[in-house]
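In structure tokens, the next block holds one chain alone, the form predicted on its own.
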Amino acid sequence: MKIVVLPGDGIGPETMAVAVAVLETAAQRFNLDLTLEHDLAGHASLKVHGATVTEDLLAKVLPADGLMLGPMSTYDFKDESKGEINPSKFFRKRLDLFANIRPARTFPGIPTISRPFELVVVRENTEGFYADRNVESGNSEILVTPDVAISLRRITRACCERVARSAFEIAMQRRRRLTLVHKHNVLKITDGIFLDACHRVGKDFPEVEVDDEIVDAMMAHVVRNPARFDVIVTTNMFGDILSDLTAELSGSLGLGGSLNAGANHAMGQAAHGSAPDIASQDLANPFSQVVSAAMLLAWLSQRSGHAQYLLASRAIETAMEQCIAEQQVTRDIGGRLGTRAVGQALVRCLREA
């Protein structure tokens, strides 16, 4: 197996050494024949080959068995004829990473505003009201006059039938529940569809109990109870926006990792920004790039066969669980280690468990 690892900015070189380390370890403990091919994209790509992703990398990219992707400064990339691409939008698109998906959950010993929950978010990653991503050529923003905007949504009946097959396969390993989540009451003809879709998916998986709930209610009811959820399935900017909030719910988004699925191709990416703000000041959480690599080993194993793994996978997330448990965590979730003292703890507890 052969995952290429981009670091990306900010925090992302910090972050990324961490989840490195433990896969590193994973390979070693479980006997993992797995390559790492170090990349770059981002600001230092933009500065070496003046474009943030190229077509060199992508070529590299297409015949690896997953990717691993560092936090990228998206918000300083606005015109892609000067090279400045988002390398999130770049690889979701050209590999088609329709489904991703966020996990959020609590954990004995970090201070939270809810009960304890456990629940995974899974957002259509290719379409919505993103407008880099609805158009073949430009966006589907259009200033009609200087004070006048129009934004497109997009929604296609086979990328909502597609994402809602993930949702629900991911339901069948858990607790046999999935709540749709839409505006249907005003956007009636698109959120019609993207609910028309997952009723029809599932017909196929009678075992899983399904209901839904209109997005803004949606939001008050994962702060007021979130342990009432177990899969949550919508649709592009609703399952940005929401899996942000479950993130932080479970006591940092630092602690939100996540996976970008396609039918043929996988990315790990922590779901949280580049964080300029903290870079090189050995303060960020690597949790999440740690989960996103985690997720990323499951994937793996559940496309080759490959049991073990999935049990580096597991083992990962006990590391991660046990060094929660000891404290042994940075400041943003009560701890006082810096983000390399983290993972010297990840690599020990990974090795001990």
Ligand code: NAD
Given for the second form:
Amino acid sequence: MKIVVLPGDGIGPETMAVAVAVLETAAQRFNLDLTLEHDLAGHASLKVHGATVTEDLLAKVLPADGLMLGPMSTYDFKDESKGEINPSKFFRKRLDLFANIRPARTFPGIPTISRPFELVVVRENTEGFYADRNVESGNSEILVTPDVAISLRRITRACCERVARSAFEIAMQRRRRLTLVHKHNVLKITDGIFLDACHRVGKDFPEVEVDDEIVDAMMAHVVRNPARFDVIVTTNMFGDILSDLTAELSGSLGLGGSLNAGANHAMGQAAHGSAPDIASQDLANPFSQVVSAAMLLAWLSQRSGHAQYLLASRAIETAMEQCIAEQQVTRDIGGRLGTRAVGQALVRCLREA
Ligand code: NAD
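Form predicted in complex with this ligand, following the form predicted on its own:
Every chain and every other molecule in the complex is listed next, the one we just looked at coming first.
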């Protein structure tokens, strides 16, 4: 198996270094035939190649088995004609990574404002309100006059059905409960298509209990009682916002791992951004990137049938739980260690796992 590793911007090189050490240790420990191929994306690539991502890089990623992408300073990238392309969008679109799977759970050793919970947000990843994902090229925001702008939200039955199917499949492996999150009371046509597509796909999964919530009320419900939810499926922007909330409720955005999965490709990428406020200070929580790596290994196992990859994925999660239980964690979740020291502790726990 070959995984391409792109560390990204801000805290990306620090957190990705930990994820790489964990993947290398897991490969040794579980005899995985795993090669990591390192390359550049984001500011580092812009300096060297004049673009944040290139077609040459895509040509390396396409035949690989998986991709690990670090967080990107997306806000800095404003002009595609100057090579400032949003790398997350680039890979989500070009690899057709339609389901963004974002688990969130509490751990006994991490202080939270919330009662214990364990859930997964499945977010549609290729259309919705994100202007750069709605059109073949360019941007689907329109400046009508200097003071009037229009942003379009694209919803298609095909994209809703495929993300719904992913969510039902995940629900079948868990507590078999799926919540559809929408704003159908106002966005009647677009969220009408979303809900209808989900219910149609649901006919293939009669064992899964389905309910739905309006997105604004959902924020209150998830804060009040997140344990009520198992799997949640929603459109792009609602899922982006909701999953940052569930990660933070679990203790920190620095715990928010995610997998961007399509039919043929998958990309592990932390849910958060490049966190410039703490970059290069050895403060970043690497768990989000590590969880993303574990999710990628589980996806590779499912695709290839190699059980060792699933064992390695579970061992990484166990090593993380052990670090948390021993308080070998970063400050955002109540510890005293830096990013590098947490990485060393994780590698030690994984060797012993
Ligand atoms: P952010 O997610 O980078 O940071 C929000 C807050 O969470 C900050 O206080 C940060 O210190 C903290 N945080 C994030 N990750 C952490 C970690 N691993 N450990 C400890 N604390 C962590 O959001 P932002 O500051 O609004 O955005 C910064 C940049 O990231 C912007 O350019 C934005 O466009 C970009 N962004 C990229 C992605 C992505 O690449 N997928 C996602 C969101 C934002």
